[in-house]
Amino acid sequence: MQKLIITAAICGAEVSKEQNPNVPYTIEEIGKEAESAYNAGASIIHLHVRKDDGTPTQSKERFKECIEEIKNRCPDVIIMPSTGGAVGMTNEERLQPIYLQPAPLMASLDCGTMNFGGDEIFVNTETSIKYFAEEMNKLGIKPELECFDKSHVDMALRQQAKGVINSPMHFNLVFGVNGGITATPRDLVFLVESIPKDSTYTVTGIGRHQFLVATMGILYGGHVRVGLEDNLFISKGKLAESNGQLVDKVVRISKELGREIASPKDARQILNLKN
């Protein structure tokens, strides 16, 4: 079985210090949290950025500052900017970080519209999905295909058949979002068996599902994403002290199950990244 690639989603756009005081906002805080995850065993940092007051932003300049801070602390880590941004942002806002120089090796690409609960609708039309993919192709960026349901996988496969998304594809299969697919073994197998055999995939469990989904993903041969963006707790009722603590728990589970942890160098080879 392949070594396990761990992605750390360190801050997201929605969670706040009111929910967990360890959620990073500032450039220094984001750097420290990325470093804690990297030191614990993460090869990839899935990066949203925030203003100092916690407001989510897709500012190219803010991404540049945060990436420089992370690279100063962990030079070989893979940084994957989010193009999801936050609910309500325009496509132009969301795409800003892919135009950094040098271009990132990877970036997230959401593959469908989602009900996030209440009145929040995260809109990703087919036209915008194609546009995002084509812009990433021009820059040699590998998209991580964010799929919250089976229809999102199908959308990615349709775009791949049209030559819009290149093979081999890499998916992030997300379980337990309000409005998305449930975090059950049945549904994890269903999504994994729906993607091409030559593709790679990461699994993400939201909230209390994080470590259940991680364990299933490890056993089934996938890779794993954890982090404060997705889950604020290390165990029931106990807030996580850092992203590193969440990554460390996955490392311990993986080692107990006999699976080695991938380094950033290993991750580049497994994901067929340019460098």
Given for the second form:
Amino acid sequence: MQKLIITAAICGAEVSKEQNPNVPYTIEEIGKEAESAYNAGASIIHLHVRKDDGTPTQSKERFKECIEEIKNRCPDVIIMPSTGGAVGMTNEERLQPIYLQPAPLMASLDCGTMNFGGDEIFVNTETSIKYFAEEMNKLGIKPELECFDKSHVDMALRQQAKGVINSPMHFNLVFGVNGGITATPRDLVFLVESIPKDSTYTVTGIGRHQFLVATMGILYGGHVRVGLEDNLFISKGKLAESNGQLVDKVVRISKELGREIASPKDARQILNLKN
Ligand code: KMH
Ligand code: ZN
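Structure of the form predicted together with (5S)-5-amino-3-OXO-hexanoic acid (KMH) (previous: the form predicted alone):
Now the full complex is given, and it begins with the chain already shown.
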């Protein structure tokens, strides 16, 4: 089995300090949380950024400042900006971080419209998915295909068949969003068996599903994402002290199960990244 790539989703756009005071907002907090995840064993940081008051933003300038801060603390970590941003943002707002120079190696690419967390609607039409993919292709950015349901996997496969998304594809299969697929072993097997064999994939469990999905992913041969974006608790009723604590728990589970952890260098090789 490949070494395990751990992605840390350190911040997100929907969670707040009211829910867990360790959710980072400022540049320094974001740097510190990235460093804690990296020191614990994460090789990829999935990055959203905030204004100092916690408002989600896709500002290119704010991304630049946060990326510089992270790079100063963890020079070789892979930084993967979000192009999902927050529900309600325009496509142009969401795409800003891909135009940074140097271009990021990877960026998230959401593959379908859905109810998100109940009554919010996260809009990703076919036209916008193609546009995001084509912009990333021009810049040599590898998309991480965010799939919250089987229909999103099918959308990615249709775009691959049309030559809009390149192979080998890399998926993030997300389980347990209210509005997306649930988080049972059957769901995980269903999505993983629906993607091409030459793909790589990460699994993400939301909320209380985080470590159950992570464990299934470790056993099934996938990679794993954890972090405060997806889950605020280290165990039932106990808030996570940091992203590093969440990553450390995955590292311990993986080592117990006999699977080694990928370094950023290993991750670059496994994901066929340029540098
Ligand atoms: N904030 C969610 C609406 C991504 O980063 O690409 C979408 C999201 C996905 O977090
Ligand atoms: Zn995200």
